[in-house]
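Presented as structure tokens, the chain that follows is alone, the form predicted on its own.
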Amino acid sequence: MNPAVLLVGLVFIPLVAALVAVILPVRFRRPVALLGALAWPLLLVPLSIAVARDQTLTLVFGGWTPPLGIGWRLDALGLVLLWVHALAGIAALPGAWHRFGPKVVAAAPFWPLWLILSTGVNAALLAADLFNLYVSLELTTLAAVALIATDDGIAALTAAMRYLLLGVLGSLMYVLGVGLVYAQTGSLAMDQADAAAIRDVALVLMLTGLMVKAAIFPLHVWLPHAYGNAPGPVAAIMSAVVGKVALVALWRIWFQTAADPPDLLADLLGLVGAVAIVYGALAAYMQPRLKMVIAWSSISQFGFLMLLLPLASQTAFQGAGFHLLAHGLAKAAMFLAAANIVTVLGSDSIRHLPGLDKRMPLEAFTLALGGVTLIGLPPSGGFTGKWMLLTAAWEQQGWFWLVLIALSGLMSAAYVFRILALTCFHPARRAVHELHARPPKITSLAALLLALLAVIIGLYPHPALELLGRGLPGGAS
């Protein structure tokens, strides 16, 4: 099949079945859902063979290339994210299928929603100019926004309104740069614009505003609160792909587009990832949830991602697009059964957890393996994706970047084994008291593959790798 047709696909099947779900009856909603849900991942076979044979696809809409046409492009970056979606989207969705059911309000509303998500990730990933990424970032945060409002209590809406607010903001910082770009060029594609003037203001308030929406330190403060009180399957979407859909706008804007930047502001932004590591490290050890454990450890993984810009070789790069392929299916996994201990339990206070693995041992057992990869022990992908880091801090005698890429495992394992002693070892360790309907097992099965999935990349890393090693991002050597 034409790889064009296949890219075209991956953004209108989700796009298609939203605006047919949104015209069907609340009891004909599902199955229009599931069927777009289920539809568009099965392209990325393809796609995967044929970015590891062209290494890059390109698509310009009606023949009109940049600065005037709408132009699309897909790298290995792109469909390693790609991939993390779709497999987080499918093992989230038996948790959505048993929760918004037709006879539930918020379903009417969920299933569009949950469509029109896919189709802004999925265009974001394929944005090859800056104005549609910013066209697409917005879809997707928009989307967001309205999933996480679908569940009950005043919690989720303030955390809805926060993220809507902080994402906006963001959303102007961002589109400030891009103007600012076009009126010094004329043009907005990422691979034709001027680099001399992706610099200074532009390059500063475009980063900016895509950190926001990536939730970097210190401008995360929406994502713990989204996430913690965003449903299950929508909090393992977010976790696996919204942020990082950002973060790899901002890698390309970073190696493909901006004009060597400063090693000054790269070290600044490395150092920004390391106390983002810390942080959000004793954040998580901290929370009285776990949800919130969950979310906050986003922010500590998310500042391994930011040692690519200082770090920036071929070595880096890869070890950084594994975490994010790793950190992904681990996250994600950890959501997913959290929203099967609140659907047990009533809640998710850490202070239930005792007793969990006699009563959800499924559960138990996800957590477990999802936190062996956030720590990074072997053979888990968390690890191949430090160990790449590590190399590449080695090879440049970084070794303030080597320090603390080894000592992070540390900090992660602090609020990891806590969750697991209060799980496994409490010495209070009782039968947990059942408040509500167990989940389906489907369910949990689906959570317990995703954080054996994790770990299984990581015992056969060289597919990924050698994919990852053929889309180094313009710029770094």
Partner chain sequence: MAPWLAQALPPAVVLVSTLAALVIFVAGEAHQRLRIWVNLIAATIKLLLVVWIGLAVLAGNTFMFRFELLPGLELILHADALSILFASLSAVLWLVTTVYAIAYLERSPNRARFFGFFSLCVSATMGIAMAGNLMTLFIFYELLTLTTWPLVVHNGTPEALAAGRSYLRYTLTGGVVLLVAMAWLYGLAGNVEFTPGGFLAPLVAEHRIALSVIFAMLVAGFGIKAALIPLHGWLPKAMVAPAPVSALLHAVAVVKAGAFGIIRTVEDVYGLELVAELGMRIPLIAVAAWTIIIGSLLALREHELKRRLAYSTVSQVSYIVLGIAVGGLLATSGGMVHLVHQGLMKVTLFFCAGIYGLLLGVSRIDQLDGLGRRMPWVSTAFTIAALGMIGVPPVVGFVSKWYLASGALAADVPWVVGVLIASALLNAAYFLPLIRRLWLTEGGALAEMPIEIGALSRLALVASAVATAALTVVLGMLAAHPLSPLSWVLEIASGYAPW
Contents of the next structure:
Amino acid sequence: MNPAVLLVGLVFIPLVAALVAVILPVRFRRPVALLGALAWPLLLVPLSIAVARDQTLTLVFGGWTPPLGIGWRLDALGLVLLWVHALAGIAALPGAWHRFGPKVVAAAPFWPLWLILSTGVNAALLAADLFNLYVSLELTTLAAVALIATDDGIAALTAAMRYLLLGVLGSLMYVLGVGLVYAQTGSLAMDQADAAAIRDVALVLMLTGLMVKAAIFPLHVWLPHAYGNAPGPVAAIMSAVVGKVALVALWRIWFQTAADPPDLLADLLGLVGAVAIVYGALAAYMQPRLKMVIAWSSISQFGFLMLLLPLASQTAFQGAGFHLLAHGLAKAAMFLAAANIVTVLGSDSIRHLPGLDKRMPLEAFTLALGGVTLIGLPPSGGFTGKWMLLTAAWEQQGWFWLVLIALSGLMSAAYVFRILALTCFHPARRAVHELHARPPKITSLAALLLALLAVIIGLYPHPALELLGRGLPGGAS
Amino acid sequence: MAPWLAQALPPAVVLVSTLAALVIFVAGEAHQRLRIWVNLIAATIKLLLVVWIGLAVLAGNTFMFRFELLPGLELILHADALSILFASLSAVLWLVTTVYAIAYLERSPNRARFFGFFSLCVSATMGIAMAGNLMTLFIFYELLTLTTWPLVVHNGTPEALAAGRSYLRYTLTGGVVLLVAMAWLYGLAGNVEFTPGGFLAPLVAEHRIALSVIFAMLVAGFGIKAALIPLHGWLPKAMVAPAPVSALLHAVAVVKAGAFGIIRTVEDVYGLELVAELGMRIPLIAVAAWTIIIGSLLALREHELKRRLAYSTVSQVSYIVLGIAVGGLLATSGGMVHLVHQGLMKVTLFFCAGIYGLLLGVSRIDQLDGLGRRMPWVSTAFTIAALGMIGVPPVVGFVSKWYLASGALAADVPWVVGVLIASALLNAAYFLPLIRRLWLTEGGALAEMPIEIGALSRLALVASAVATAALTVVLGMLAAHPLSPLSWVLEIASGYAPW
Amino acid sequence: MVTLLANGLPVLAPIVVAALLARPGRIRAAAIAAAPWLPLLLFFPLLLHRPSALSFALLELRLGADPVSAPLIVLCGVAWSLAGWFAAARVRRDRVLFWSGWLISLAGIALALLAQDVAGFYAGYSALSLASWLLIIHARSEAARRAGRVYLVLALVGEMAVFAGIVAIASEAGNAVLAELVDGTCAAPGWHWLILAGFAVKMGILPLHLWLPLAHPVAPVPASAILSGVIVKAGLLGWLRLVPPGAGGSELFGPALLALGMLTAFAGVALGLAQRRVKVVLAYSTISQMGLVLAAYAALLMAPASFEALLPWLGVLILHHGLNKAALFLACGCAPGRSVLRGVLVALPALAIAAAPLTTGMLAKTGLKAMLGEAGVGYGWTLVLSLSSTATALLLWHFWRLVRQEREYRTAHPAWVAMTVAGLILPWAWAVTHGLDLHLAGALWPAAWPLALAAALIASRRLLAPKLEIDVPAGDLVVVLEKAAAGLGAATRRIAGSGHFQIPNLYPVHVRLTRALLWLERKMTSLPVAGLLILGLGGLLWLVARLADF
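Structure of the form predicted together with the partner chain, given the form predicted on its own:
Starting with the chain above, the whole complex follows.
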């Protein structure tokens, strides 16, 4: 059997489960959704083996071959992000299960939406043509907006609204670009035959649109509030994959669709990433709420991923791809831990953090481990990614990037250690008033395992690096 | 020796205390008895393992553990004579400091956290000692930063937090500098193990400037932990931590890790000859000399006991760098052996300062008046260690100075002798008044602190201070013994290319 | 094993006994009772005369007595024991402090005497230097503290000079065996100067004598006795050990050192005559006498070939001055003015120091002249030497007048008597047992006329200038130096200001930056601005892409 057939499952299992969940009464939605969310990751095991053997899997529907046909493609980068999606999603389930029980009003929309989000993400990662990508991204964004709004606070609603507006604006710009490409070349395929046609307006429109969705500074304004106010599991999955899906799309368009984009543009985009790194870290350092700190940290870390454009080498791709992996796991873990803290304290204001290490040691430990990866201290996944990027910068004598990458860890350290110092060592070790019941231990353990994983992959990065070492996105070399 | 043992022992040495830390963390605050036993047993096992490896290395065995971390980038743990030197120092002092810390913190909160990180810290130190290439060294160096920070801020006071911030700023910056330097170096030379005499000589024709810049960056990166002036700012601030932590910072782990890194850089990455060819040897000597003098002057100005000791560390640790940079059999030995000697003396001083502080609330120098009579054992230990710092024979400090100074002359940098002498005089100027106050000045009646310390703990505190002080004298008196650190170091130094 | 024990015991025993002082009660009493007699252990290695090497100890320690250290061992064994006996009876205050200083000094000098390697010698010497500080500050008065400060500064600086010199030796030969240094292969002459100067501090050679006149009056009587009688001579041992006659280039120092020695001899007298306190006068007398010892050493440097032959004469000189000076110091604690017998007991060593005929002083002068003769210096120096006796006599007359006024009731202690007797006998015994040619008849007149000259001077001064009184503060130059140091300190403080010198913080965190960033973020979050930003960035990207096309 052609393993590419399994790709269908990645998209349709969550989709079907979502449809089933919608039809069923509210109290059945949770178990059905759970089944769906646990089922599709199983496919990743045979798929990984297949990708390891064949490099890319391609599935073409109805015999229509590209450029006209709709097709799915799974490459190493997609596989890595699928794994992040699967792991972060599974780790988020206990928390979601606990929070969105049948008695909760928001549970009715939550579970189907959760599955639709997975559908969208998976489809976006598999999309082999520009329009397919647009549809999947749109699906993802809409599901994410709705999920953010399942939080009952007014802040979440506002954030969801802003995300919706900006997200749609971004989508529009992207689709406009796609339209221009189609008008010029008559093809929607990612690999354009006539690369010279993809220049200027079309490329810039697509890039800008995706940058809005990926929350690259200065187009990040929706992100802090959206992540900071979303329910914990949602924030976790969003930070781990949703933003990155757009970024992966951006990489693909850059390396695959727009063959030979101008260097100057690459440098400019890298520079934008550099500003994002610094700005995000500074802002994270100043936030008064834990989840906001973590959210801002994402903006800083996404900036990192933009550095792939100017560096543009195999090593850099390995580094960026690995960073994607490590950061996804660590960030999801931290959001899950933060979610538990909010559940217990009713607030995530950093003023309530002192003394938390006693009450919630697992959460504190998770934050610490995740922080280590964010800073990129060895031996952690974050370090591996950073090291590869450094090497890439060195190979190209890109001193500016080299110093920037090195210094970025320092800036991350500032906000990470601020949180740790407050949590574990602050003198005002005030008694923490437990306002709410402690969530079940499995939620804490799931977060911790995820954070541990982010560190452990740093000790054994070979499989991922090997996969990512086979060529740039889209097979370009 | 069985091949699997030769592979397994180096990581085992590192992991023993990691395991201890895990047990301590998991057991939590309540299980005091368990924690004490785990601590002591792990420390003893580690010491035995180090001794075992040391003897095996002496017998000509090699230990090597490799693990490919990234393609072309290996984690290497090995055991050469230099590793054993540092590892045995840390293992011995860890055991003593653990005994001391258990007693010191008998009544204080958060002990599980403290001892957990304490053990992790020693794991990282062992990793540094056993590291077989720069990458491994760097990884454990960063781990050390991470694991010591919780100890520095342990008290949780605003000063402690500020000290922790300062510590992180300095050490993480150092880490970044190291990272850049290493990435650069790996780009030039690839993944090369530590090689006595260095492995960069073939590159010098092509990359002279790059190698010089990398060297400066490596020294600066390690120099932050080694507290080379002006990179020393974190050290005096970190004095707010509990006394066992200070002992750890100053004698067992952190400062030593920096110095050890410089040793490895100079001897095993570059080789002193290459350093000299790059024109970096004299500047390195000058930086060390400057740190020695300025550190002592700054110490002279302090009126807090622990801060004075901190500046004294700044000054003394640079002896190590000085010896390495001067080079030659004598000076190299003097520098390396000071790694051990300074550790023993400084740990004693901090133990004593801690006891004064804990039992009598003494923190300023003018409060030392007349303590000799009240605490004769502790004060004797303090006196011996302080005299050793000045370089009075037969305490170990003398042996270091002897080799450093004669090595400087042998290597044709006679002005270094002047630096050493000035430093000895300055040491005398800031230590002798303390000794005078202890023994010869009538003291006011200081009340005992209201902390209740059990008789056994009190004994443990005093015994650890006395034990290390005795060691400083014994090692000094038996310096020529074949198993003394000095003989060991002479063996190591003769392995490096003579300058 | 027995050899090792005999050689090691004089060093170890004092340390063990010092440690026993820590236990109050019977053990401490027993320790103090035993302490005075420990120096006698030094005779074991002297009699055994077999070295032993401890290859594991220190930097390969070697112990044993040899001809160079022999006279000092005898002096130390006798004088230190007798002074200890005296101290056991007289020192009542702060006994633990006193005896620990006493015993550690003893261990130090024992090691310095017995060590046959450079490091061992230095170890002993520096222990001696530091521990004698404890003896000086024993009174804990302001004066004692000042004396201690001056002593410590000088001693440490001297020690460091010595250290620099010996590492120069070590840089060539490692921890050299002392006997091998004679070959003159080690250390360049430049380093010799440092060694000589370093030990000169202990000897009280001009201008490094400052500590002696301050330390002696404040130290307890027995401590002054050993300081002046024994410890100062450790400096001579240092010279002989590390810059032995015959060491490369050392003969070049001879003339300069000879001149310096004579200068010290006269300057010591001149300064001493201006003093009003007995022990200060004695201290200056010691300085003066050490000038003569330096002269002897200088003569030996100039005649390295006859070193072996002249060594017994040096022994006479050492024993003569050490014992007699110790006796004079002990006298200060025994009210010598109270009876004729006591007066005689003071007069005998005083006359000996003044080198009166038939005293040990005359013997010592004979030895000195022999040395000068071997060195081949002119007759002028011999004359100067004789005149120095005149000067010494004047100083001791001054001493005599002062000491006779000490009538406050105190019992005389037998140790004093014993010391005096030892001073009378031992130098002679030494000379005889070493088979020296004494030239008794020829020595009488040269010993007599300087004294006669001194007597004449004293008589004439009484007639001519009865009111000639000059006051020089004890420690002379030190007063000037202290003032200069205080002024310098004040000046530095003024210049540096009292403010602390701070290493600038590398990470200034600007509050303004925080505010600016928060403001910026607020603005950017508003939807119109966000939209504009999107368009702006898109436009910028487009512009750049266009630019790149050209």
